[in-house]
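Taking the form predicted alone, here's one chain by itself in structure tokens.
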Amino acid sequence: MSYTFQFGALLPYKADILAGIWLTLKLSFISILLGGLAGAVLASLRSTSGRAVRLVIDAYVEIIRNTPFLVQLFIVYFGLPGLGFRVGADTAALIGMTINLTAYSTEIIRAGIEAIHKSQIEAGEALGFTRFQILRHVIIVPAVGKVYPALCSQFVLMMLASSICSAISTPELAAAAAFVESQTYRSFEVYILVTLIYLTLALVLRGALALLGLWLFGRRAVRRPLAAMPEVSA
């Protein structure tokens, strides 16, 4: 059975893959950048809060960490205009990637932080070093520098997850794929180049992963980015 490829059928969509690939990046972006962050706040209040916040975080990242990112978004999504917040499908598919990826970010730097020694502290303490000091430069720099590469690979797992949000009608590169497909018909063609272009998404994220961790933190930070991969519910 031979089966002839058409990639040329798709040259007059390539518009729409365009814009599906630049939302894909910005939805990626801004939820990296919210979600790191947060992730860092959070992992911050649970090492220096009382049991009370410490247990509403960890509420929060093992809800989020043990149901589906489909569910999550549906929730945002479908959800929200129950309670009088109408979202459009673009600002839904942020909300539920920042909420998923801080929650990862959480943990994750969580551990970093468990992995700082007390005598670390007890150093900048006798230096004289104020509390948000000793948090800055003794804990979170130090701690996020030890479990970047993890961080890295959690990001670019988001990236590719944002596919799902095509479930919601967010027109990202997922999204156009179906739509290319069900105008042109040629499966086949459609998802190899999708599969090429996500790949290729995630290797370019990487590498700058790769470069913005050698500024940071030095070679030891971007020694094996992908070496874990940790999970992300679809």
Contents of the next structure:
Amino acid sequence: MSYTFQFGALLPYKADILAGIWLTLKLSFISILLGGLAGAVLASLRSTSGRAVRLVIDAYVEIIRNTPFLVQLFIVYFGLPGLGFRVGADTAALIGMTINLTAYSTEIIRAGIEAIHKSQIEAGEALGFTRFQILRHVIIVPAVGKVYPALCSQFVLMMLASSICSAISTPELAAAAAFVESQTYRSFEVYILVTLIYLTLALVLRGALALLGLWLFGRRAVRRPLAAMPEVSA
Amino acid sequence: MRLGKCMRAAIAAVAMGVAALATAGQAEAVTLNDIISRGKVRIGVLTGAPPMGMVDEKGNPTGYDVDVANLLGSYLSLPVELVPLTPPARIPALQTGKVDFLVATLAPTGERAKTVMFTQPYSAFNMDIISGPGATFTKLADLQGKRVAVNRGSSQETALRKAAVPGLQIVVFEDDSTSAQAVIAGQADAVALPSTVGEAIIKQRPDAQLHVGFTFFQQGNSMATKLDDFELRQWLNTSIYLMKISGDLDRIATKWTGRPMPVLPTF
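For the form predicted in complex with its partner chain instead of the form predicted alone, what are the coordinates?
Up next: the whole complex, starting with the chain shown before.
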């Protein structure tokens, strides 16, 4: 018997899939915004504060980066109620995603900050910048600009990893797919469709982030030909 | 043209995936002779749902399904290759030819019967609504406005959706134990579980004070073959009849569920 594809069987579930797409987009957008900002804050705190703060931030980053996302979600969803915080599945997903993404973006932006040459900061001091001005104009913005492509990859990965939130009953796209699959038993059709949707979402997100990068950091930050490298060593 | 190249690669990747799936979907019908000449029978059994299907201390599959599968192997005088499957993987594994047939606690439903062929029931259990210490439910109407956890794709999910209790919120998890965990953590008001699974969890976690509210339906489970494997299905039906007559099926049912196989209508 050869398998007969019947994509028409999925039509009655259009609303479920659309609701899944919407929640995936919402979760991704908010967690990218919060995780990106928190990452920038933590990375700059880490580079400007003493040993104790640095240790705490490093511990957080390493714990999150070296444990599975699924386990982190389970702890937020099933563990927090034990401490008296009961959050719904959507909020738990958002908290889990933000905590996870913050750790990665902190680590990525830290690398960018460490790549800022000492002479740049000295130049800032020589020009009479305040500490905050140096932090903002000389360190953070150029640092984020340097690591922006890596950051974008992490954002897209997070959007794709949001599918894991279906395990804690968050009704996002993967959960919607599993629901439709469990109702129609048309596994191939459902997952082919959802693969294409995720692919589209990822490409659109990548495109939007590239445009944002162009706007924030200018053309050189997005595409960086060798000739355009600033000659810092001279 | 970087994006163009990227797109082309992506489209090629998807196309290859689709092609692979399409080939995988073209599993041929299996006859009894194919199985005998192959020299072993591949049976899909359920895993992660004690006592029907689980793994023992040594990591080997065990449970009601495994005993029935091994009994079938002895009827064929062939070694059995057990393929442990999670609930959502059962029908796809059958369709792609990974297994010859399923002895995987699969409940016949109208929707499933469009994609696989069912045998007579070989096991049965009650579906219970189980809640925590805070609440007791005695009938479906009590579930109005409550959150009830179910295992995705399970027949308790289907039955609850069909019951269409107003305001009932069905919260879906990947397996029975996570669904029960949702009640223990207070994320759901109740969980719908097969009585066998429910009793095991109640016994395992006395501190959670879970208790059975009511039984909302009785489920019979069938073996399943691919849609056109009539010969295999007929042999399985005959084997189930023989197991019932010899008392072997009641012995297996009593061993794992504590009571003999209930009498269910056949089809």
